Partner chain sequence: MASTAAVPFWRSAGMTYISYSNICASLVRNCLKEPYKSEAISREKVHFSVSKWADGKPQKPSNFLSFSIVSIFDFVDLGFGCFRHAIIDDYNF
Amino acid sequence: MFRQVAHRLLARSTTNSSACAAAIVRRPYATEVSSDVSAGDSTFVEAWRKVAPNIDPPKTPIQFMEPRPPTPSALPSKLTVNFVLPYAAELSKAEVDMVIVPATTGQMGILPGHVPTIAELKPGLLSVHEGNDVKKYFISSGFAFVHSNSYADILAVEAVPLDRIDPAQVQKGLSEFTQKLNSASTDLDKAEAQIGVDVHSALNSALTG
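Where the form is predicted together with the partner chain, the structure of this chain alone:
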């Protein structure tokens, strides 16, 4: 099974391999597809004109969408951040200098021109740096996508500014879950208690650090 995956991956990148090219059509990557569709899909427009030359062709859905912002050839000076929660957009196309996100692999700093990345976030501190201002939020979990055109999309389930967190509750929760972790029996209980300990200790270090 895995040999086939490797075979297909190779076929995608080599265009001259005779046996593979016949069997597998190489599909373009999303970033290679031209984002200029303002004139509409040309095959559709031609077919329309043959059938109904006097009527303007209707617009297709893709023409109503904003095209993907192109990847600039020079390094942009600012990062455009879309920081969204399920119920609100905290930052929408905000131009900032840097964002530091709590990825599962550690704190990750995102600057303009960052390599395209998909990062899963763990409970931790997100900081948005704009000039000399730093805005900090505590994120419960989520994902961060960095695109090649220096757009960063940060999706979080729950994000709160640090001053809305109650330190007494955090301590209480931490001791409660540490106790649960010690007395847990089933795998699932242990996992839940471990999650509790992780979240509360992250909250703690966010408040103190």
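Other form of same protein, the form predicted alone, not the form predicted together with the partner chain:
Lone chain follows.
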């Protein structure tokens, strides 16, 4: 009896697995999606004409986007980087040798031909390498998007060139937040103090590393 029940369950599991596998459709990477936006815009324009035939249709946001660079067939020699803040663009289509970002899983090096990746960033040192020139920034947090066409988009909430940070102020801030953490009496005070300690510790590591 037990063997019959087990056989039925196993057969049902195999059937369900086969059905699920058949239903799975591979989703393309963003760089594999066609950059031709005419089809989507023509549908919008057609619908607009039906509603307001006497008014020119507005431009859609996608019309302001540049065509997506294709994925190269050979490994490129440079990595194209866009490093953007909410209030400025530190780098725009900069061709570099390598970028090292402070991912939450550890320091991550990005070279030309890197596999497509999305990485969350933590407070730490971001370095941009081009030949013998290395630009260093301290960032607060953000995300790094690495595309299959050797483009990398780095979005940070805040970023400061490392040479503009005062080591004395960092040490002072670390000492003050450490004292606040030791004397904190509520969970909120402890959380705020811990954030301050973590950020200033990362600043200190970036300056002394």
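Heads up, when I say rigid core I mean the largest set of C-alphas that superpose within 1.5 Å between the two forms. Being a predicted model, the structure only gives us computed values, none of them experimental. Numbering follows the first chain given and starts at 1.
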Problem set entry | Rigid core superposed: Arg49 CA moves 2 Å or more between these two forms | yes
Problem set entry | Angstrom displacement of the CA atom of Asp187 between these two forms, core fixed | 2.6
